[in-house]
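Listed next as structure tokens is one chain, alone, in the form predicted on its own.
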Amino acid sequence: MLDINTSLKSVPRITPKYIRVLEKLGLFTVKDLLLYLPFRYDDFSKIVPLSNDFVGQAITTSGKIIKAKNNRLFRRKMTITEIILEDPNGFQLKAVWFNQPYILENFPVGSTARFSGKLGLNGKYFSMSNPAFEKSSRDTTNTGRLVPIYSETSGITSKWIRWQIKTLLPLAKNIPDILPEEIRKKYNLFDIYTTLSQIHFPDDIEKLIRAQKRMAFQEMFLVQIRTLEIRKNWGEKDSNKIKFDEKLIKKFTLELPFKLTDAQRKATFEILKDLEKPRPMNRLLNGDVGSGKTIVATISALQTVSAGYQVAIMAPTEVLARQHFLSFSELFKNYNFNLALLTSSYKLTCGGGSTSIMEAEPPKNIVREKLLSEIKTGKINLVIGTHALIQKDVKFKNLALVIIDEQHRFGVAQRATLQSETMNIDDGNIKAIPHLLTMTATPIPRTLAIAYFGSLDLSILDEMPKNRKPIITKIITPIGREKIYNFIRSEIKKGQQAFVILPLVEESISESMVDVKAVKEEHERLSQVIFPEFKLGLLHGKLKAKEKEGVMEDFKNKNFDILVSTSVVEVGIDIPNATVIVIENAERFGLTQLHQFRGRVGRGREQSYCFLFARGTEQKSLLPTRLKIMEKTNDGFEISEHDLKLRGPGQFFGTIQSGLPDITMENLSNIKLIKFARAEAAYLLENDPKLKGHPLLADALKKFSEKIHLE
């Protein structure tokens, strides 16, 4: 007899060749199958009878079938199928599939059946090519209502998995429900097996909006619980107190050769007093592009180091980790400080304002050992790297601060494994944790950051350096190209250079070959047909560290005018001669990307441009709305904001990324249902801190835990 935990191995009609499928998408029980969500639905709910008043619309129609064949093209290798149907009235539709001659078998002349799709008129004839089908005698699962669409893989189809749980759904009635039913009356939340019958078949639009906010809220529910412990946790380990050295902080500030913005001021402020406490610091230093959050960290070193103690930075690449080694060394030249680089290419120090490089030679493990003898042994005061600052052989005589570069850009694993390392770390001292600083420079909207970094203190970064002239942006449309490629010109005469970025060909984590061959042919026509006079560079994923780095390196001496790169281009490189970039199909690109890329010019005194080449039209009224709000604002974080509205957090952060599921991510712009969750959670935790009373919640929760990191 079948249960919600039974293998899917020992339900019938689950093949072998499914099982393994299934497998690949994390499901063995039938529970894990009925708790497999859709991610959207084709709406055929609408009913009706063939009419010319709904041509151009989805609907279902039925009716008997009066012809069906298959036609063969040899040629083109292709069948194309065809049934008539007849309804009531006798109007009668045409239905195509391509490649499916085995409908013809499921719709024999004489039988009647229901057709779901886009309604059209061809001749005679209505017209539906490809629809959802099924038989008139079936309840509606294909056709007829909200039709819930799953994520598929190779060797299974919606509709498969639609015949699956529409059998397996009673069973739904013994799954132990793990939301408290004093939170479910609160709140009018369905209970678990109501729920997944109207997320799986929902009756209507707003019975499928009930059940996906009560999943939403049970999801959201344990990332705050989740939170909420990390947080409490966090602050019950003992950490080393650092000073407020106020006279040597003033003289540094001082030093610079500009004024520190008042957010800048107040998020240092806010970070200097965290490291007062006896408890470790758990900050997100949340900035716009280009707002100094560096300077911010600098001086948040500065204190640590002049403490007696040690630092550690990490960014998630080479070129960013060399890059802040060098400003830091610039920064800290007239300090008695001693700063190491150590990644898998490089392995510097340096010192009293003097840089020396411990070369890489073989063998390769004595030039390390003696780094990592300088950082045990405290000689070395601050250390920055990459995540190989984590591996278990590097070892700290008083690590203090662990300040984490562009967190968001370190996978779910790694971030779990950041953090908790920063806890487990070989610090020299086993009674306290080092303090830990994240900084983003992605401007991250406060309720993704409420929800999504719920244990972290905040700081925000939301104002420019007074001397920052605003980017001028526009959108550029195909007849416009020549007149940009003549201002480009023009800048360059002037000693400028500038950036051009093209999109993913291929959308996926990191870059193809396509992308690769797409960039090389870009930067081919630019040197011969556009720019025969300039030297252009060449960037792309497909480098290897130490070749990304030289390209960035003769780029910023102005070896090359302009730069053609993939969207690889370091967020944080910092050339302040660039004052153009050209972004190629921006509308591929989300807007905080698009912002981020902006961010690589305008660091300089000049004025600096860029330009939104768009495909598709000559129009720019006809172009999408959201490029043009990059004309409008210079303001990351109202673009971060409509960056939210319009994607969904889902594609704003990256499901990847995040670990959360899909109902949870779209919900994550619901700032009531964030609040109510979260107060229900400390709430709970106030009154049962170990759960004992509620062991469901328990249960779920590690299940959660060992899917998810949460700062």
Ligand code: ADP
Second form
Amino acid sequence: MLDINTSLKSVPRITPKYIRVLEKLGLFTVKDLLLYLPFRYDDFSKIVPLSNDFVGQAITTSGKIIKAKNNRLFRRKMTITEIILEDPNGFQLKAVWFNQPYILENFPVGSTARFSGKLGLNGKYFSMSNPAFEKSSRDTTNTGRLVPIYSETSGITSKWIRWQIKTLLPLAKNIPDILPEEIRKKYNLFDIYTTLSQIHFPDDIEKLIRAQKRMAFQEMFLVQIRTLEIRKNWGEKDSNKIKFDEKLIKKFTLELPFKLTDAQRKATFEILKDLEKPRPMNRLLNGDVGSGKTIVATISALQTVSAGYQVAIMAPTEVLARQHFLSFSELFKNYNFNLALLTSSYKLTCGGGSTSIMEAEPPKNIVREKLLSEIKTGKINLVIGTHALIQKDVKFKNLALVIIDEQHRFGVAQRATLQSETMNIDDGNIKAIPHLLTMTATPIPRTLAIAYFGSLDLSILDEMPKNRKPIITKIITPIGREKIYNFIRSEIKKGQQAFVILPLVEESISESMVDVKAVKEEHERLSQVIFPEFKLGLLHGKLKAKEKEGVMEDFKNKNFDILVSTSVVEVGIDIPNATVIVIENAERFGLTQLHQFRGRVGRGREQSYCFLFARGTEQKSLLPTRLKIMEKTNDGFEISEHDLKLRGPGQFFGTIQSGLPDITMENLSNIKLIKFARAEAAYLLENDPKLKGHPLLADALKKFSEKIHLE
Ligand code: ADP
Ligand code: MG
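In place of the form predicted on its own, output the structure of the form predicted in complex with this ligand.
What follows is the entire complex, opening with the chain shown before.
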């Protein structure tokens, strides 16, 4: 007898070959498979008679098979299967498949069948190529309905998954519902069985939407419970109270070469207020590239170090850590602080008391030992580094503030360790845990930030420093390419530098060799054909971390005029001399990502430019409208809101990272849903803080926390 907990290995139809693929997808039991949700649907729900009206549309039609044969084209080594179907009105449809001769068996002449696909017109016949099909006597699974499309990997098709799920679906009745019934009633949400039935095989679009809403509510409900737990937990810890020294801060800000923006002032104030509290701060500084997050972090560090405590600042890469180290050393040159740089290459840099920076590279472990001991004794006030900072042997004397820059670049696991390490950091004396300030690399829409980072307080830098010249952005069709190359030439002759960015060739998580080849070829073409007079650097994901750093350093030091790069180019890197960025195949990128690239320029005094090269069409009106948004605005928050609407929240965290299915992702940007889920989560925890009365929920939450880290 099959049950929801039965291993898929024991399901008669599923052979070992499939088991391997399913396990790769993380599917082990019947329940896992039933909870494997489609990511989109083909709408074949209208069963219609053949008619000119539907040519060009995806339809389902039904009729009698009147002819069926395989044509072998020996010379082209190809088989074409050709079926003629006649509908009740006597119109005929010719359907063809290529190199799938076995398909023929499904169509005995005289039987009836349904075909779904895009309807064409070919001479006297209506036509379809490669349609989905089904015997008319069967339930509609692959045709005649909203057909679910699952994310496929090599070895299994959506059709196969549909077939399996269809037969196993009745077992979904035994899946316990983790959403309490009161909540389901209150918000008119389907129970879990109805939800799964409608998600896999929707009766109609309304029911599908209701089912998706229920799934989204469930995910958001779990997110919010978890968030509230973290928040409560955090709020029960002790921290060092750091008194706000108004005179100190005033003096520092007056000595800056610029005036703080109102947004910076407000954020700084919020942080300094938090530092005064006996409970640890847990705050996200959400701001656009170039909005000046560093200075806000600097002031927080200044206050903390002046009060006699240590500060740790963590960046995702060595280049960024090093850049921060240099900025902080400069900003604190008039203060008698000791700064250290700690990265995994263990190269030690010390700066303190003056602008002079001491760099030493004697045998690595000796330097590291010395540095670690000085961190432990408290001689070093401020440590800047990569994740090398959270290794076990790094111990502080009295760490009171941890600042994490570009937090989304740290992997989920790293981020989780980071926070728990922050809580368990060995500070030698008291039980206090450090205040925590995280910073984003790119603006996150407010609703989303609240939904995902509800355990954090938010400070938002939604205002750019006044002295900025907005970057001029232009979409360039192929015909305009030459003109832009000439423009780049003139900029470089003026002493400026340029970036050329290439997208990944294949949709994949990491760069493949194909991508590396593409970027190498473009580098070669530009160096030899277009810009033989200039020096061009090359950056891609297959370089070792050290090599990447080297290339970025070289570019910064003007050893190259142009840097050709895949999308790995460092976010947050400051190259004020670069004034042009060209983005190839811009239509392949999302707006948020385009905006991030664009932020590589516009950091100096000169006017900067961003050229979006679009492939394939000379007609701007045919280009995706979203590209035009880039021409219209430089406001990162506005762009991220657009992007959220267009592509959903996945890209802000990455679906893989967050572990949420796309389908629910879409609903998660729904502010009302977030509010309700939050209210219900709060109510639940108030009445049942340990979830003793809700064991199903407690269990689901445990699994959920293993999968997703919201900290
Ligand atoms: P991000 O938010 O991307 O980390 P940074 O902190 O690196 O931005 O700031 C970008 C640049 O803007 C730096 O060179 C910084 O000195 C400068 N800057 C920061 N705040 C202001 C301000 N209020 N007025 C003028 N320039 C500023
Ligand atoms: Mg920054």
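Numbering follows the first chain given and starts at 1. The term rigid core refers to the maximal set of C-alpha atoms that superpose within 1.5 Å between the two forms. Everything numeric here is computed off the predicted structure, so don't read it as measured data.
Colleague: If we fit on the core, is the Cα of residue 78 displaced 2 Å or more between the two forms?
Modeller: Yes, its C-alpha moves 2 Å or more.
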